[in-house]
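As structure tokens, one chain now follows by itself in the form predicted on its own.
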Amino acid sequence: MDIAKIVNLQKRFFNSNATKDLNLRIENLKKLKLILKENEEKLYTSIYTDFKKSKFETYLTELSIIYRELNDAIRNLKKWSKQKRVRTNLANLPAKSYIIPEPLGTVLVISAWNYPYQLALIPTISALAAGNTVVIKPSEIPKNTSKILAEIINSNFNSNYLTVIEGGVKITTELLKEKWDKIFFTGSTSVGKIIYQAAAESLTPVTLELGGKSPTFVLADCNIKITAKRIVWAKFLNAGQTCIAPDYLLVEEKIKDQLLLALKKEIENAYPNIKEVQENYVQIINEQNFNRLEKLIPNQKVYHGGQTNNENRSIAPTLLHNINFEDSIMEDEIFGPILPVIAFENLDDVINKIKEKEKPLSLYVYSKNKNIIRKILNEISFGSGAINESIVQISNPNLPFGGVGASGIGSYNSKAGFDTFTHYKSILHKTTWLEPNIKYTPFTEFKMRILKFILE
């Protein structure tokens, strides 16, 4: 595969100005939606082969979000792309000022394996809506979903506009040698650093959607039953292989036992026979991740679960208790169905512990106390979050999604995604019927007084 040729053809096509046509953008977004609809059964089959992920969960966590993003872009693209008039200051009158949205150019989207459709196509939709050309490099780990994405996109779109290039580290390395106008990467912080370093060579702007240990505060005044139900759903969805899943719980000591019991009951209700991979519980993606997660489980601290099955790469939803910040499981993001529970008595102490670590991608608070909620939100820096809920913030198109610090750079989601792949060009448009002499020589005291009056 001649990667350089594909990139050069995309640059040439972009420079023809064809992608700036709004009608072309809208038609291609509609086309993308149509081919996804036509190939839904293939998409379901491919992801089931990789993950044992059900149609229901695939639709809920992948396709429904993609369709929403497409509908939102198609409906709002003309409004987003409008030239915006802004106020002209006194010093520049008579004139008008405005901002023109323009696409960045040729974009590389490198996606992660855990939500292979969503994480490849959501930024792609934003990039196409903004008027760019796109190369998608899907994760090679779920090989069947990578293959079906390449099949349906490459057979329906010209490669000089939108194409999928499959492959592993070698292909990614080759892609990073090219000069892009934007790189969008979703994955681990360690790989994000490599992407960032490669992009810096050519001053290519990047958006990095990374990860981190996302804390969940559970305060004594919460609704324990609903809290347990929502946490179990959010944590064990996709078998915990979700970047914004609750990574660990910080539970007020006085309700620790009640909450653990409620979490256990909810797990038993949701996953009654975990010995086999079920229709509502997916596999761990591969043997490497299965082995990593299995080693993370400290048997002496298992409150519930802990069973593993290496034949079908299944790990039961697992609750850990008597955990503290010094335990090995608290060192890195878990990214699996293991939920440590840390009890606390002093809120300030645990807030300070979190602030000593890298900034998390997400944070959640279960409480009715507005003062405590405000305190946590104000004192801890994180990418996105929710109150009395977990992970669903990503489903609101009006909320930009992204990390901060080690958990990411930049954001996307609906209009925020359009902005990520857009340059806003500022224009001052001046008239020629009047030209005050104040800025020209000779510079006099009188002109200085006028300048001070105007500018200060």
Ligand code: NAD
Given for the second form:
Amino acid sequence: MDIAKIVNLQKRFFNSNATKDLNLRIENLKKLKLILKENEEKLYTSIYTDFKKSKFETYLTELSIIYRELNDAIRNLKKWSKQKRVRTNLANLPAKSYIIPEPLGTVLVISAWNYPYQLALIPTISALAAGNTVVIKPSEIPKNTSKILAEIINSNFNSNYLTVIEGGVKITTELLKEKWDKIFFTGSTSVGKIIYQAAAESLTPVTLELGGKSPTFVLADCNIKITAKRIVWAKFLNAGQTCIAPDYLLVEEKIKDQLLLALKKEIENAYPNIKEVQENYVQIINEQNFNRLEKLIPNQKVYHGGQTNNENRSIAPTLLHNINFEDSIMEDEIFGPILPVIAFENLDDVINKIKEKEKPLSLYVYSKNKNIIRKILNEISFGSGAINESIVQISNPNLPFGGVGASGIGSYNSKAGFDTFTHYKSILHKTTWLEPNIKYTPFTEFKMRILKFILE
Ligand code: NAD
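Okay, that was the form predicted on its own. Show me the form predicted together with this ligand next.
Below is the entire complex, every chain and molecule, led by the chain shown above.
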């Protein structure tokens, strides 16, 4: 694979101005939707092969989100691409001022394995909508999905506009040697640092969608049954392999026992027979992650679950209790179906503990108490979150999605994605019929007085 050649072809195509044509962008987004629809069965099958994920879950967490993003971009991109007039200040009159959205150029999208289609395609849709050309480097770990993505994109699009380059660390390292106009990366914080360093060499702008430990507050006044149901759904979807899944619970001491019991009941309802991996529960992606997760389960702290089966790489939805911030499970992002529960009595103490750590990607609060909700939202910095829900914030196109600090740089989702791949070029457009002499020499006292009047 001649990476340099592909990048050159894309740059040449971009420089031809072809992608400035809004109709070309719309046509290609429609084409992408059509080929995804035509190949839906293949998409479902390859996800099933890699994850044992049901069609329902694949539709809910991958395809529906991609179609929504495509529809949104197709419907709105003419509006988003419009030049915007802004007010001109007194000092510059007579003139017009406007902002022209322009595509950045040739973009590299590097994605993670856990939602292999949407993590590769959502930023790609935004980048194409904004008028860029795109090279996608999907994660090599779910190899069937990577192969299908490459097959259907590369057989339908010209590589000078949109192409998939498959591979792991070696290929990504090669790709990072090229000069891009933007790199959009989804993955771990440690690899995010490698990407950022490589991009810095050529001052390439980056968006980094990274990971982290997402705290979930459960306060005594919450609706315990609904809270347990929603947390169990959000945590064990994709077997906990979701960047914004609740990583750990912070539960008020006085409802700890009630909540644990309610969580256990909800797990038993949702996943009644986990010994065999059944239709509604996803596998752990590979042996390396299975072994990592298995080691994270401290037997003496298992409240529910804890069973593992290395033949089908399944780990039962697991609740851990009597956990504190010093336990080893509290060190790194869990990224699997293990949910530690920390009980607390003093809210300020736990808020301070979180503030001592890296800024989380997400945070959730289950409570009806507006003051407490406001306090937590006001005091802790994190990427995105939800109240009395978890993970669903990503499904609202009006909410930009991204991290902060160690959990990421920049954001995307619908218009925010368009902005991520757009440069807003500011223009002050002057007339020639008036030429006041004030700014020119000689700099007199009188001119100074007029200047002060205008500029202050
Ligand atoms: P990862 O960082 O290991 O890999 C991500 C991508 O980087 C892959 O395409 C991989 O091929 C490439 N890569 C890996 N090592 C590299 C290296 N040394 N040099 C260059 N490229 C390299 O992440 P992952 O295991 O695929 O995904 C899990 C992580 O991603 C978790 O931390 C999770 O929280 C995070 N994540 C974040 C989001 C988000 O939207 N913020 C979404 C999904 C996953």
